[in-house]
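Next up: just one chain, as structure tokens, the form predicted alone.
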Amino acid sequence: MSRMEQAIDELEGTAVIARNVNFYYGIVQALFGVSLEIKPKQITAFIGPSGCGKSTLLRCFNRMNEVLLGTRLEGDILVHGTDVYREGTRLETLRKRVGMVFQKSNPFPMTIYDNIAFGPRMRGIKDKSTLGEVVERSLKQADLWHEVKDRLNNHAQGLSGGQQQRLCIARTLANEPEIILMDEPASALDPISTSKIEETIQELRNLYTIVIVTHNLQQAARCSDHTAFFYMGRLVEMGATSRIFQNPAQKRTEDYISGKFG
């Protein structure tokens, strides 16, 4: 195999790299050298304490920081294969293919089915039939439908916290991502709510390549096939989940998952 093969290859067998990326708020450095690859259709939880980077970095992939004023990043994000900090990228199309789940749910003010039907309608689709399809399609991924197909036309925000972030995962489902990343999707909910988001997440792990972010360490556990573990804007290791958790190779690591810090 020819050394550009190889590099196609590797390409291929990845949905995220970042190579030696070091970011900044300001003159503040959040990151650094961080280089990993995200597997296709697979789920990597993202671990380490608060301030560590580890929601700086996920926001990299469809560049949210760049909401802030005066951020900055260097070194290289790909997106199957894609350098997404490339001029002329749109950014409306980056977060398109690579969605988001906030830690607080923030559905729009409008009713359920609008708030699944708005991705869609902004990408102009306007066929009732088929919109009603989108609809009902997020809304049963998301494992919500069953509670809300007879109140589709009600207002979202009368949903119980739970069910509105489940259907802000339908309304990401919604703009066919190929990524889909979540900051803390269940660190506000009670452990019922909690247990339904994880139900949700194992449902999606085959269809898409999920990102989350957790400081909840038996979720990471529960629901990943790989971890990695940030430290004040470094990663300090990365490999299957068994491993991290069971052997880790970094005594910093292991300190950390067995509660001595964090």
Given for the second form:
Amino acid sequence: MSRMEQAIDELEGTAVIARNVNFYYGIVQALFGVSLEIKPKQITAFIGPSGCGKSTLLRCFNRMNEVLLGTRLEGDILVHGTDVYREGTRLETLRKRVGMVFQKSNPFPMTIYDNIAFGPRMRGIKDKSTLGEVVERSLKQADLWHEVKDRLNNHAQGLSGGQQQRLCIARTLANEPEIILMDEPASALDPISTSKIEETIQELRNLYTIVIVTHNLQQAARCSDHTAFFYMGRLVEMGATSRIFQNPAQKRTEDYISGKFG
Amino acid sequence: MGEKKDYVRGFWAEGTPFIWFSGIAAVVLVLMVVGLVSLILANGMSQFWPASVAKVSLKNGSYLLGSVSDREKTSERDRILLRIANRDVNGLDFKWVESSAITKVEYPESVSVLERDEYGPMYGFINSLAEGESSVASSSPEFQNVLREKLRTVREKTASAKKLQATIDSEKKEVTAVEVRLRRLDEGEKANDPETLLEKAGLEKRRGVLLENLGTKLADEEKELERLKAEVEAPRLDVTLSDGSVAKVKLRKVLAVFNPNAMWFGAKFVHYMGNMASFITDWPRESNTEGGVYPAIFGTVMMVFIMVLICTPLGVLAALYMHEYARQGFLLSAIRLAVNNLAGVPSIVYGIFGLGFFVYMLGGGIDRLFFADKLPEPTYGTGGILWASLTLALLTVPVVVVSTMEGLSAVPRANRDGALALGSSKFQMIWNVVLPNAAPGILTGVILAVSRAAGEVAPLMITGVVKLVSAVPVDAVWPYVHMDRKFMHLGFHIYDVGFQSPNVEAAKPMVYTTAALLLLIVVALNALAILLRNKLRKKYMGSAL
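Can you switch from the form predicted alone and show the form predicted together with its partner chain instead?
Everything in the complex follows now, all chains and molecules, and the chain you saw is the first one.
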């Protein structure tokens, strides 16, 4: 294997590579030269105070920032070796590969079944039995199957907040993504629902690459393999979660995780 | 002192006067609506009630028959307005009578009201039902039954005569065509040219052959028709009128006979409901002051439906582009403002535009292209239901655009993002998530558009509405839907009956009745849309709308 091939393998083996990313909302710069790597099939947590740019970076991975007008990105973002900001990238394909779960659960005003089948249907899958399998598999993976299997044709908005969020996770799983981005998925939920979500995330570990943005430091410590700490649009420190929480290299990280600010 | 000051402060701080004023405003609104509707209903619904007919004896020894329709009582004079009917005899339906000239007012049970297809009702005392030499006196016990039976047979025979006439007409169609051609040749400038004479000879021969083929069948049918017509014409009612003369009224012209003074409440109510039903299902008579408004109802509803079919997709698509695709900026804001302001353009301006653009340009173009053989007689190049509906669609499209845009902005950002994050394209997101979410808002726009369109008259007057039509735009003749036809409209009907009718006093209740009906139709159409909207809302329960 040549060195070239080795390099390509390494590139493709890394789930996400961000290189020197600057991001602007109009004239306001939100990210300053962020570079990091996300390891595949592991859970990476982004922590940091509000407005530190962690959600912005997350939304760069599937280009969801572009639904807002006047945003601009400098630098490269590679998902399994593909530059997602290259001209001609199909957003539909990218977002199928890189799924996203939002802070506030956002089930569509349709039935539970239709919510899960939404992604596959958008890609032209119409076969009833295929869709049925996808729905069942996704709901089982999201730990929701036994709660809703008898009312798949009920309205999704009749579910509780935690169930709705797990429905949104299942909806993303139905797309069979490579990477799942979670933007504070449990911040709007009660403790019991939160622990349910965390259980779900644990079950998905080793199956998917998961990047989770969270305000909840305990959650980051409990769930994640790697943690990245952001402050004022800059990546302060990134490393194995145990090291970051027990032995942070930077003073700011230590202050933040010990609750001196945040 | 202190307490009082606190009270005043609390009074103002809690906004008590404000609450009162807002309550008063709501009450004024409700009173306005209730007042308007009850005015229309009270005046309109009395139209169908069989009024008692009074026999008013006068000082000079004569008497009048009529129903009291108004009374004017001031310090100077006291007089009543009698509806004396019998327009063919009296010339006028109504007559003022001074109270001082009246000696006696009775309500004899033998007074009959004859509803006729011409000249409005007739009030009088029926002497007998006569046919040729034989007659049945009204005093005889079986008179009512005989009359009912006779009315029925006359009606049946009239119908079968009409049918027979149609059969004969269709059989003679070819002959008629030949005859028309012959007449043309006779009237033409070259009537004596050898060629013309030759053609005439040929045509006459052809006519002979055709007539021979039809032969005795046609002759028999024509004889039968003559017989039927004679039978229909024969029966008549002899009625003594208030001036002592005896009118001979052909039964063919009588629609119904009843004695209002002899009727008890239930019978009157049945009569009332019957009148109401025939108002909705009959064609107008007597330059619209009598009979029903069926073609106007048909025209109004059909026009509104065509309009909705045109303005909804147009408005929704335009709003979608402006809200979802167009770049937000000064130009778009200007366009939005312009669309909003379009709703304020006087409707007659739309009418003139419709006349110029749709009728003359589009319609004229269609005629030159497809109906050239009929010119100069216009087919589409004149007012018609299609052009009127298009004009109204233009008028109402801003309403749909504005409410669709509001509906679109009310779709939660989270739903849009969710769809995009699942890898749907923008179009898929709009089609599958945004549009279903915005549907109730769109329907709100349609409801507003329907209300506006159904009440509009001015633009219709120059784009296709007429006083009276001979056929509604949908019938059994190919191509079944005749978009080029002129039509009747309830709104215009109100104007026509109220202001253009030769018999204003008699038409007045009709104006109210028609207004009530128009109101009812608008409510019904809206109810339909609201029902649909609620269904959609239920389907997309929990959405922002």
